[in-house]
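Shown here is one chain on its own, the form predicted on its own, set out as structure tokens.
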Amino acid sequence: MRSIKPITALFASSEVFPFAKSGGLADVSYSLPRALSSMVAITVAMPLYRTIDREKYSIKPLGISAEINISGTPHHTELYGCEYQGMEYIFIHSPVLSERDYLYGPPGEGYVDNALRFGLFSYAIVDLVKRYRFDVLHLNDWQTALSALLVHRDPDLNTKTVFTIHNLAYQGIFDHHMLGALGISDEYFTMGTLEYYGNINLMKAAIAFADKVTTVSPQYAKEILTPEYGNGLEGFLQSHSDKLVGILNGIDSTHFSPKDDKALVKRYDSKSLSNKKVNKKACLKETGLQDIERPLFVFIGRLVAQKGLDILIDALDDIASLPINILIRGEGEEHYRSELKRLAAKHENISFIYGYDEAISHRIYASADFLMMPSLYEPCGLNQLIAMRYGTMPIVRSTGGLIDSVLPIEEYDASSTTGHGFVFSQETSDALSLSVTKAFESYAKKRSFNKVLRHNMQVDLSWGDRAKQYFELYTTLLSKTV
């Protein structure tokens, strides 16, 4: 099933682009395995959700099924597979896991049986490990976390486990009674394992039992050890800090390439930046915004508090008074949606589009002059990396991976291997407004402004050396078993 290479790895995620996506996890689950595939024989596993287009991606049954027994209840699972852009994917189908209209639940809520759904997914992941004897099992976020415990308690498995925390705010916390329903004995209901204020916490299972725990940026690895960012797990993470490491995410430089992007109206690179204006003209026409000479400030992302929506909304009246255009696109919580609709109706230079579309997002990056990311916290963030790749200046709050990937424009250095943008520290609308004003003023200084844009476009934002860090991590873990 897999070519012969020194290391075999199973990369398990609840969402992978382009099959299913709700956020950045899907992008990383697409691009990181691809970057690792030159060094590791890697297979990607995910649920076969009802919403996935099997015909489009030539997803076929593998002729393999299993009855997974969880606490006396059998669950029928079937394996499907496909090859997509040179990568091998295995899809796990089971009615309880797969037959839903949404990945995790309707907007703003989760399905009540998500513990069982993704507990079953974790059991199925370990079944794959047993079938194909992978050397490394790479788990991602709470939806796969129980797998680390299941591997740990199986004496016949020598597989090493790596668990990546993409966002500590989502931990998989459920009622205590689900412990038995998941086939886990009460011996694991302790502060040192799954117990969390009388409930169970599935992410704790992976932190406790994985051989290595990674986060998606070095700064976030430091932040989650503090009460401000630890989401109640800072003490637990401190006790496991010897196996915690932060590796900054990258982006797929082929998928995100303004020179080759077929979604764009006009392609360009750092030597043909003027072609951005063609994309901008089309974007303004589509959104009803006027005056192409005005700088275009955009926000692309989930409409949730983490992304700084309260800061952005509070600042919009102020920044809309500038001679600029503002485009906001995203989906999420209804109260943010209604407030953004109100503000867009109030200001002719604000356009708000609810929803997400990958191709349209690419065109927005190619059209924009500035990207606003006023995040309260940001484990890594991919938007600022994509923006810089497309010659769009980031405006970010100094937190998490934004600190690791965007240096203040005041510190611009042509020899820097990091991109530059406008950085503010305070969690206030005034701080965002001030940064937008500074950005607006910088836009008029075309020569110096474009110099920074070209620098950002040429910075290596790919997985490259970052994937090598994961490979070295795998290698080190496996060398300990020799």
Second form
Amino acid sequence: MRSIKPITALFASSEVFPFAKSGGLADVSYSLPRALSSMVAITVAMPLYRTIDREKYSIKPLGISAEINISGTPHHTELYGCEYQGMEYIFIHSPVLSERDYLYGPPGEGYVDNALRFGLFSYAIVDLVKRYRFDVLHLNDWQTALSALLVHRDPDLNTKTVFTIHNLAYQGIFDHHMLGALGISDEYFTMGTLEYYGNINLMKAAIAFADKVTTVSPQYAKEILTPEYGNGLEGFLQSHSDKLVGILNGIDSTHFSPKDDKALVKRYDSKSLSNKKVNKKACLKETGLQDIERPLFVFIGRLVAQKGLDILIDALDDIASLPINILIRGEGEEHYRSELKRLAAKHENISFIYGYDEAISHRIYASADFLMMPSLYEPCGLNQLIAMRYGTMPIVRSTGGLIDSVLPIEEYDASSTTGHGFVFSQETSDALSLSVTKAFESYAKKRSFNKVLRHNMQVDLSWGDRAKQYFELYTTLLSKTV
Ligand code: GLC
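Could you present the same protein in the form predicted in complex with ligand GLC, rather than the form predicted on its own shown above?
Every component of the complex follows; first up is the chain already shown.
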């Protein structure tokens, strides 16, 4: 009889929800391995930052420690673990990696020793692979990228590596001297490997040496091959395009489910859309906004240039002159914070709350009529997916994953398996304003507007088929070994 042994995989990420999160990477690192766990024996590994609540999640020492030697310096690392919602997590603790107030550095800055911190994380990941002999190592973003090279140069390892690019703008670029400090020889300081304008670029290590490179939407997979979106790596990516594939992200449809969401004031589904109003009423009360009949336009996200903050801030005086309410919530760069504060003080229909809180953001999706996402670039974007699931109409700029997940409302087709919303293409505040005005006008046509909202709520945004694409990718890579 043939015995069927499941594929074993280690999924490594520098942030995983709910333990540590700065952006969408954490959400995907939570939900994708869960979706894969019905097909693959999968473990998730991440750093044990000191900000993680060990007690809350019952994170315990596994009694395993290792001295990881990097360029002559031993780094003491200890493994911790927990089970959370049926998934197995391994946490790597080492003082230089873990004992900090922030994951990567204070807002807008990176710690000066991040190369060493995440280099060490990458070594520790490969140590886990050696210890437990995983078939597949799935790496995410530059913080794990060096692992692909370490697996490649180890003749004893035949683990297959998959590297997912969540955001090409962050590549892990450091001074040349760090190459030696990371225990990597000069033979890897070439244009075809880590060299990047005289520096080292850790993301290049994974693009060069991973067996497969994925990114989080098919559109972004095409865009990063162009100078506009390639962040200087377009040529390098082109030379590896045979192993590049775009798979659209999904969202965890249990975690994001307005009919079961305990964070909401009132739960609802596509048949009880009017219950959104109960949530909206509470939200207006909390934020000091007036008049429930006004449509509520929200922005939720990191306050960084990528998310189109300059366009948004520029458009706000104009947008606020419409009889609507605007709610902005997020954390990030100080100059955006002060501009938004100024605009909220100037217009009584703008409320700005600095900070991030998962439960509050669920309530905002449930309360809002529109979500604005004027992103300059967007590898995938998760907020437009969450919005559609919560019956909130997305207003997006046509870029990256926003193109793949939101079709223009003018082309509404009830049989489509994709959601619809307002889509604009120019990277200008005028284009955003115009789109918001159109959206505002359509809001009055309740019947047709709600029809689209209901359709969006029923579209399958879950990981289902998308996780299967990753599974097939793992399977294909492993079948190549025999
Ligand atoms: C990054 C990207 C975002 C993507 C997320 C998860 O945060 O900016 O577009 O959705 O990663 O892959």
